[in-house]
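Next up is one chain by itself, shown in structure tokens, the form predicted alone.
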Amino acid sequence: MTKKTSTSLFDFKTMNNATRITLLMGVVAFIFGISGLYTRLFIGEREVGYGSYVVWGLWVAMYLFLAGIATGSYMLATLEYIFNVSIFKGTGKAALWAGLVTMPAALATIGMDLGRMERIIKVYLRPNFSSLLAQMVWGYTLFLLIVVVTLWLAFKHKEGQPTNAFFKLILWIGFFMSIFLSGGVGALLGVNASRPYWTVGLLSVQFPIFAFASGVSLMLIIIGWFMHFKDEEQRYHLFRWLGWVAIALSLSKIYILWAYLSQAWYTQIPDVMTALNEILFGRYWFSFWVIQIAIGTIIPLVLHMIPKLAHNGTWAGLIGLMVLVGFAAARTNIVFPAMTVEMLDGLPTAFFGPHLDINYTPSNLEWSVTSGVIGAAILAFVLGAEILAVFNKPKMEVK
């Protein structure tokens, strides 16, 4: 009998344990989110934790987090196709696919925050380009188109051949857009003069750096858990390169965080100090000290310094996951505390109602919707990557 290459889109039997576990986690997360998605889409926002005083919550924070992963992933893809870094050969498609999946997930979370989601069409029909919001909406739309075109060109690009001029032009446009969009979300907060905590210097400039760090962390997960390499030495060098970059970015993150918080502290502006105290000692101390600092920064930094763990696929993926969890917490620690400041003295005690409170905690509905969106993104990424064969799995041969 002659051997033929298997033509099935994906075969669960050929998936490794990490892929199966990730798919299972995605299914569980999406199932947990079904109820929340249905409630938000067909009933409304009655069960959310934000309201008239706290206008942004968990969904806005997750939008910042997921958009950072998307733009950071595109930056990683350029290392193969623009800068020709040899050790990244074969990883560009996976990075582009990650960006194509996480950007719609980011837009879905911010869409849930809109009271009248259908009115987003007005930004396209009657845009005001002096508005940062309009710039971001149009930017995301163009960026998604750029990612689609880039991925299509990546599949047409023959391995080993130089990148053609048109492909390189699209890549450069996408590269600069990824920097603009990752910094734009920081500027969107920074220009909000009514929230002094966001106007402290260094807020907006840290977003592109953290977006690239998010891309590096996701790439650690992809390479550690999913990617296949003909030459295992390439995987080893990728772990070394990504590990050192992750260490450098972690140290940069600590420095920027210290500079940002110390600058906020030394101003002694009451509205800034209120938000800062909530982070360091108040309602959000656990999210800051335990999740962002310990789990998301210190533990991965220590593990990266142990070569036996840093070069192990399972541990490298776990390190990347911990850093991503830390970045997710970091986004909540930017958004939530700023909302705890009274816009007018005595306003929280002047009126009473279910959504008239500055003490914000995400509701079960918000957690459910977030779980559903992230679960859907996980399933789309893994199953899509299997169908598109971006993990470089060897083709199965059957008799």
Contents of the next structure:
Amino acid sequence: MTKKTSTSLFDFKTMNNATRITLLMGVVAFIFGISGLYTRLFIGEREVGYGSYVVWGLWVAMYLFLAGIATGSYMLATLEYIFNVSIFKGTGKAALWAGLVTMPAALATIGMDLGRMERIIKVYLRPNFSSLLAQMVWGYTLFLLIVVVTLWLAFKHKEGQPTNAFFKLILWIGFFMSIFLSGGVGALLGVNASRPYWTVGLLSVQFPIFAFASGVSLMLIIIGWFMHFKDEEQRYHLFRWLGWVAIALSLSKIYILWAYLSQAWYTQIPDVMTALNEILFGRYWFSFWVIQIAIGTIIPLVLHMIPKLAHNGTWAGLIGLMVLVGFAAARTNIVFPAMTVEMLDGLPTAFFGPHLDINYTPSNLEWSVTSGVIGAAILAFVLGAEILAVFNKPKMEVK
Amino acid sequence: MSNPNEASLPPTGMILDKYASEAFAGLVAPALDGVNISAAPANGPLAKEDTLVRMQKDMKRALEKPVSERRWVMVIDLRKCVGCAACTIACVAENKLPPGVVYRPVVNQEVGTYPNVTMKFLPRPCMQCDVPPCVPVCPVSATYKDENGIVVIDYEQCIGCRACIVACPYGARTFDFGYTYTETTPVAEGLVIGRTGAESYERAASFEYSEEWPRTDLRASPVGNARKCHFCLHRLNEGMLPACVTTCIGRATYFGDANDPDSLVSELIARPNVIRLKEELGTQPRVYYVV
Ligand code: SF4
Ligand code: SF4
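What would the structure be for the form predicted together with the partner chain, rather than the form predicted alone?
In what comes next, the whole complex appears, and the chain from above leads the way.
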């Protein structure tokens, strides 16, 4: 009887349940997003909830979130290729692939936010580099190229052999870019003296830390749900290592949040207090206390401390997912409340019209587009990973 | 004694000077039957030139100078503003602003507690900051300070990222989402104000930045762009005062060249009871408020 290697790109039979469920969720999210994507691309932007007073909404927050995952994943990949951390052997390609998928998703969400999307080319042709936004567009585009080159070199790289000089150079460039760019998106907000809530110190410095934490959380999902290891010991050690890092990051996250919010509170600056009240007790309390703090920080922290759960693939992935959801909420809690402040007392009621509202809740269109982009990213990630075999899946042999 | 200003007054000035005063005198006349009285001295040393006339003259002088030597400023006397929003509407009409876009709202604030309550009105155009935070944040240099010192937007260059709206500390920019007022009005056949009539007016070109911006295609600029007050630059170029200035019923808004020591605005901003909004941010606004 002859044995031959399976030639189909995706072998659903050999996929584990987590992969199938993730694919299903990706399909559902994408289907929910189709109408939104169609409306935004072919009809326009009128159905959004943001406007001239709450200027940036869900899409900008998701850009910060997805860009954070992309840069964080790159930082994780350097652990295998630059810092030679042995337990990370074999995970670098998956991390890079995650970065390569989330980066275009991030750019797509910010692209949806542009009133004249088709003119994005102008940022390349006639950039104003004193603008943080222009710096970010250029920076992230270059970063995307770096991720592509890194991934290509990672595939050429033979396991067990030392990383060659060119590969190392690219990795170092990418590593520094991932730190500066993740901080840059914080600065994009922090440079606006018009929004005192953002100018509280610590805003931009927390972004690279949060980006790394996002990368760690995504890695927990990848290792817990998708990766295959020849040696299950490695998975166990990775859970332990990532678990400790995640605990340290959660604690520093709480510390930074405390420092940020308590300083802001202490100043009692009216514009800062308005934003703070919205977060702690107002419109965004649920997103802050329940999603960001409880689901995104405290519960994962407790679960990490229970070895039985923290070292179980399904649970580790769930913990990672919870932290990521918490980060998504954290980004919205940075972007939205700062904009609910009246620039001049009484301005929002001085003139009435569409999109002249200080109260912001993302509209169905915004949710739909976000869902579509994230759904597409999930599908691209899982299916692409299967094609590129970045999950180290053993080749299926059929009789 | 003859009015010393009379010789220099143009016909409009003379008419305003004479009849505005007489009309007002007519209102109080019945109560003062038989008493020879005039509300304002049409003749005599206290006779005043209408501010609009004075500003037109100031403007004429300014336009004779090279562009870079003019310093356009606006002064708003908050003690005189009655909160009628005529300026807001004049601006909407002049620039054909669609729903959701406003260049000069009048902010109403209630001050004090009963029984000592009063209303405060704050017209808020773009401040045309000399250090404008909205300019450096623009990724494509679509917004900049032009040679007149007015902060302008190049609609064809703007990508609609709204970074400038975020950066403006005065909320002076709004985004054009592509609405029209007439889209929800009923079609009233045969009436001048039916949708068809009103729509053709609404979709006719506006002349911002001395170019034509028809609203026939809702996918064309300035839809999808940030928009703001530009001191009616297109009118200034033709020697006309901004629409809000000429429409102000309280004569509370003044405009002119602050580099001309003889201009009305130069006189006004040299007084101690003049403020600028959010001075602490270092934006150096060109809009002054008399308080
Ligand atoms: S008021 Fe706002 S829009 Fe106008 S120049 Fe200043 S910062 Fe720019
Ligand atoms: S909205 Fe237009 S003018 Fe404003 S920053 Fe963006 S590109 Fe520049």
